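Next up: a single chain in structure tokens, the form predicted alone.
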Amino acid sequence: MKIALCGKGGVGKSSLASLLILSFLHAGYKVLAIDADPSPHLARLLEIPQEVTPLAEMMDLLAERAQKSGPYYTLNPKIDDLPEKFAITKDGLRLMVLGAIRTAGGGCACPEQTVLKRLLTYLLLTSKEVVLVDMEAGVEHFGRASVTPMDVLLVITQPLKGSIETTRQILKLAKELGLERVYVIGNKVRTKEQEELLQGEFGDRYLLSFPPDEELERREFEGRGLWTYRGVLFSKAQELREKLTELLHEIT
């Protein structure tokens, strides 16, 4: 089962990704978590004790693997040894922090990004665990079609105009890529009226609402992770896991 989470920046995508990861671990699954966000948070939220450097920041390594020489580089870099070297393990969890490459102009450094994209594809194709990918915010990754190997795409949204507009755009691009299992998850949905707004907007694509939770917000404020969190949102994550398992039963 390969699940990607995306959405507008600030909607709580990484927190919900962490809760879903913990739900799968709690149910006895082995999980490969991949943080592909330029501002990665999964290591912190999953309480990884050691300092973690995203692969996207290891420019010498990426340039070497891309065999970069001036404007030339390989389109088939060696990456199969990188998971063993850089994956972090913890109680049934395997975490790869890829990050994403950014330049001051907002674009990507193509040779190095080629290595990361190939590594992501390799992880998706070879992993025997449940895979959850925390994608970068927004819609840029759709232009690179990096979500196409996923079994399901979860678009995290909030009952706010900007978030809803981004979600519409993601659904449109997903349709253009031929992705069928694309669902919307509402986060910080405070009232029945807000839930009905999202249900009316996204119809059958709307899967579940996550309410706000003071305990989670307090943990965020205090800089604490979610490894031991078992509040109301953990129960919601378990419900989401069960729904996804049902939806993907034919391939799990």
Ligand SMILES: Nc1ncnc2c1ncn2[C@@H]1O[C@H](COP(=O)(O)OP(=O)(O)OP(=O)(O)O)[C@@H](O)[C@H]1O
Contents of the next structure:
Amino acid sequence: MKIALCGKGGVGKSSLASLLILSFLHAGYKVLAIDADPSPHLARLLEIPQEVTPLAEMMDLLAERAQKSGPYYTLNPKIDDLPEKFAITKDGLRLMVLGAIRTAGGGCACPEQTVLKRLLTYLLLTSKEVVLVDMEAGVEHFGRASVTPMDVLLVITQPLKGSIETTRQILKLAKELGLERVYVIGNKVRTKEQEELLQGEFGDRYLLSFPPDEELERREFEGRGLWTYRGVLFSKAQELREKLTELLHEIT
Ligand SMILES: Nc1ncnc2c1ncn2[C@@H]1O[C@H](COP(=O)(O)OP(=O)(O)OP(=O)(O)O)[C@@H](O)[C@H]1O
Ligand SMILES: [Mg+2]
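Right, and the form predicted together with this ligand of this protein, after the form predicted alone?
Time for the whole complex; same chain goes first.
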């Protein structure tokens, strides 16, 4: 199952991505986590102490291997060994960091996105393997369509005007890209009224509400990650994992 999380800046994408990763690991899955945010946080949240070299910094190496045709790199060769070579491993978890996107000025047409898309398309998973991508905030990356190989897109929203508006835009773009399994997850949903607002707005696409939990902010304040967190949001993440495996039972 290939899952991507997206949404407006600061809505809780990386936190919920980490919790979902932990819940899949807890259930015995192998997880490849891909931090596609140019300002990456997953390593910290998942308490991976090693430096994870961003894929973007290996572009020269990748470009060396790739053939150059015109201004573009055709990155056909050697995509398959990337997770082996460039991921940091912790128990059943592998983490890759994409790094900052360089613009076309360098002679490349967003090679990191090309690599990500090819990698996501290439990867064949067994039923006990999951790829989870924590995406860059906002809607811009949808133009690059690296989301198209995903089985499911989770749009994280808070019960606030701004993030609801971004969620609407993402849903519209996802529809244009022909993505079918696109669901909305509420974060920091405090009241029944807020939940009903999101359910009313997004109908059947609305899957689940995550409440606020001060422990997350406390851990953030203390510089701790979420590896040992087993509070209410972990239970919610388990519920989300169960819903996803039910919804996607036909997909491995
Ligand atoms: N349910 C929650 N309860 C309490 N705090 C939360 C919750 N979800 C997220 N937070 C806190 O909100 C802040 C932003 O969360 P996070 O970094 O996960 O958002 P993001 O969408 O990944 O942000 P960015 O767009 O910058 O990548 C963090 O300090 C996090 O600890
Ligand atoms: Mg984030």
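Between two forms, the rigid core is defined as the largest C-alpha subset superposing within 1.5 Å. Numbering follows the first chain given and starts at 1. Note that the coordinates shown come from a computational prediction; the quantities given were computed from them, not determined experimentally.
When the rigid core is held fixed, the Cα atom of residue 48 travels less than 2 angstroms between the two forms.
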